[in-house]
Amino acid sequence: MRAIFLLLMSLFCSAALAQSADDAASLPAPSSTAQRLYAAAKGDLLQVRVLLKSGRTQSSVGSGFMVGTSDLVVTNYHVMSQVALEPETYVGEYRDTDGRRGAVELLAVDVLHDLAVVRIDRKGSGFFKVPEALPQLKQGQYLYSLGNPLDLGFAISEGAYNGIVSRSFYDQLMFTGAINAGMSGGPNVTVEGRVAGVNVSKRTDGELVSFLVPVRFVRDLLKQVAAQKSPPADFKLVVGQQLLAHQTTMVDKLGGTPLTFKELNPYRVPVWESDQVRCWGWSNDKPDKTYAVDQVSCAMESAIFVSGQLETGNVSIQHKRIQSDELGAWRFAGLASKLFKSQNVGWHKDLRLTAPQCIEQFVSNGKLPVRAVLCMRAYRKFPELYDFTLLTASTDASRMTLQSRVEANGVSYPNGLRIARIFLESLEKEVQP
């Protein structure tokens, strides 16, 4: 029996052996130029880590790379975001291709644009350079991700560029090539080498939908580290102060955006639609349904990640239309009621934000009578940012209501007030002939 074994693993293997090498036949040789760059590139690309003091264990991964024959690394705010916020806790620590490591200085932070710089204990060969002069990128053209994807080795993804993302509220570039967990903060050149961006995201519902942050932000931080005398002493009011520049900017932008109205007949809901907003549309008109719903909901596409717990700086806007020919009118407004009740605005033991304080009044614009509560939560580390949730429910009807819901996260006091009274004063219903 044991000879049987052994001679059936030893015809397996064979034929593993002889799959792998037709498959190994089959793979596209990487391209000349890549294997040109990586060769030229190498030995300023890094593995940027950071580390638990206690223990030294691991808690995340990263790529940088050295900015010309400076001290200086470039990588994302993401991979550094622990460090920034918790350095009591968080250190970072870089590893090269040759498998030198030494400790990393946290020297500057870009929350929006998801950018750090750090300063190690040795210096770049000069290959990447990030110049004043930006390169005119084409779209199609060939571009090259380097890094440590997955954590397995480093690497290098050839890809093409296809131009701006105007989805994004700062501007991103899309990459038609693989950017894996592990070369966030890696540079992307060009076929001469030239900086192009930093490897950031991609997108995990499509294939090879990879996004860049441009060169011309990685210009702007280095130009701040060259003027200042010394790194911040707490980067959480960094952070925060960047957060609320977002945030001004956002809602400025927003407010200046005529609103557009949606029919959820006999409503008019009001949206913001522009290219950081998109909307959908659902129902759950069944004939097994005591009652239709049909709801429209709009949401930016992107939001500004500060730590692994917290994304924030964006807008949501949800509107639903409830009605029954079946149910009676105390049958419905208690579905109703159950209805509005059952939305949550926030947990009460939630450690980034405080228990949410929340106020109700029955109001109307002129155009349509609602139920309002608008509730407010604080940010524990970023004074003077707040999620604001405002919950409306029309009564103007015995068996129909509109129920919306519009939140703002990581806005100031003054801007979240501003954001619900733009909304409680635009809805409405049309009057009926």
The other form holds:
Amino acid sequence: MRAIFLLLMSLFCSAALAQSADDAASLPAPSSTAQRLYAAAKGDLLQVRVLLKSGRTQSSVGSGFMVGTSDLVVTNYHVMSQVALEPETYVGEYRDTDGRRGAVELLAVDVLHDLAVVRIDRKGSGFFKVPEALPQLKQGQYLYSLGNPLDLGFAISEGAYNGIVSRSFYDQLMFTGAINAGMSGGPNVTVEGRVAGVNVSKRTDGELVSFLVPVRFVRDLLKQVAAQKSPPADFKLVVGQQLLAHQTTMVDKLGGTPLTFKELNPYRVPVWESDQVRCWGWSNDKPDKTYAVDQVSCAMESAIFVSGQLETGNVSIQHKRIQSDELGAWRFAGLASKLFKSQNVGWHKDLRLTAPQCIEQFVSNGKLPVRAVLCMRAYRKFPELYDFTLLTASTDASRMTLQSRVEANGVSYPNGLRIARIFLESLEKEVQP
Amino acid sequence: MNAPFYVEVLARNGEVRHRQRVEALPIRIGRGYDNEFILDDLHASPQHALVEIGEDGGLQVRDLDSRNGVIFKGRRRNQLSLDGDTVFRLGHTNLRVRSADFAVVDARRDTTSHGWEGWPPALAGLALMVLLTLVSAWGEDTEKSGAIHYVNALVGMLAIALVWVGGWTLANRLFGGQTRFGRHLFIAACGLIAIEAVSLVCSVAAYSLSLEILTKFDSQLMIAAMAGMVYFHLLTINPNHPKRIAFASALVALLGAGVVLMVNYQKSGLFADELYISDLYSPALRLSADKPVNQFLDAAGRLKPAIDAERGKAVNGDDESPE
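Starting from the form predicted alone shown above, please give the structure in the form predicted in complex with its partner chain.
Full assembly next; the chain just shown is listed first.
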């Protein structure tokens, strides 16, 4: 089971189903607060569009808001990612609630918290203030998200604040209200009109479970914009640096977390289990099976969005115990081989990453001997970032084996080796008394 | 030079297709019914050529002003001396004329074991194939799939074997005169066992000794085994030129190996069959010792420059893996 996050930008294929007009009768009366807020905010609310330079057709759309009385606009990084990574192909544009358009200039990105700051050719009215002192939010308090859902038109939606969630690697606010594709980058405000966060994503496997980037990260990014003389010439380098910083934080945090050992008797398998790394179990337990597979899978539920084709900066761990009383050693070996062979370690024609290169050996940490395969791939566009895949198959018994797969995506070479080492050193088998 | 004389029509491979005895010289050859040797060839003239005693006392053939002439070694000749091995062409027909005292070569030593023809090798080959198929189907049967699994494997194997052996039998009938189905079936069965054996030995040895190269290029060794099989099939068809056949088989093997390398490269960007040794065996079959974690990771660390070098290489591909 995996959580499904939807980043809220509308891509070119947003086919919206129109609701029947009868539904309108059953809706509650519009909140007067929402009416008042929308009326006050609409001058500073924008749709941010990314266009193909050739043909000027839109490639992705999101929302944004003007900060104070400046000419700066805050939106999500994922709305602007194509402009950041492929400025030769894509260009940004804004459209306001009156339908006026203009060019946007990308000033700064924060890939890790999914924020971007752009400059436009007019100034804000001062409605959206990014406060130095952060608003104190209470659970259940009303919040309002604004934006342009599904490219249909500007909209406001009311919902409740439900605390800070730490499932994604960086803190996000949980907003129990409707936000839809196209509202990405739009502001989320309190009743008083103070910015609480920026619309970023929602869970598609739930109802009204939406997420906001806390406003403190917006404040930090705006400070950075104020301090810089000119925008970076190549945002790919900036993104690469931020991904490197992320993997340092991530691996330090994981490395500092003590491993949890799960029992897959007689094996004791190491995992990291935390708010960010969730574990799920699975078994092929059926009466007509000639062999049993018991599996523990742990993975970070979120990854860093880099582009529509690339999410990275996460770790996953899978342990699988296969055993059989029925199959003899020979056929069991065939079964174990089939499972070991079916592991996908990457394709050679991938534009994002190089072809995998592997090293393999019989390795033992003194507690459990394994056949280990470690495959590495380099990111083509981001220096010093790699994907590591460690595959192991224990070689301790003829009719039972522990096969593990540890993946570290978007890590530095030393950190990839560090994660491989942690797992290779901690696989264990209980010695039978 | 004694009468009678024999005019022989030869196939392109030199075999006699038809032979006619003529009691005395001269021998008139042509399509007309007033000839001693009537040539049913639309490209032969009614009075085409004449075989007679030449100036040197031997046989000679003379063109009777025919439309297409007497052709020897690609050139038209008015007269041509015949020594019993001279093959000339009239129209589309290759001919040879010999007299009764022509000295034929000695009998060839018979190396064929005539007891091992027909049913005995056919049944032995069939039994070996069935056995091999059942054993390998048993090895793959990890899911309690029941009898149908084995029946499927047998039917598939027999269908492929029938096509393969049928092809060789047909070739044998065309170029060797006999079918020798039993022999070819037996050769195919032995070849199959050899190929399986090579694959198994490579796979077990690769695991046992931790020798990656053995599974990365085991298809090349399997192709070599297959070339061995082709050698014996060809030798059964024509046992006269073992060296030529060996050369041809080696050529086939090289071509096959080249194709496999190309397919591998297209599929995975590597010439090797697989990226890592995926066949695992029982610990009892292992000879290679465990290495410490440090040594393994140090080796992984040394791979970094090679991986970084890949970054610069152009790629013609996609963002997503094809899955």
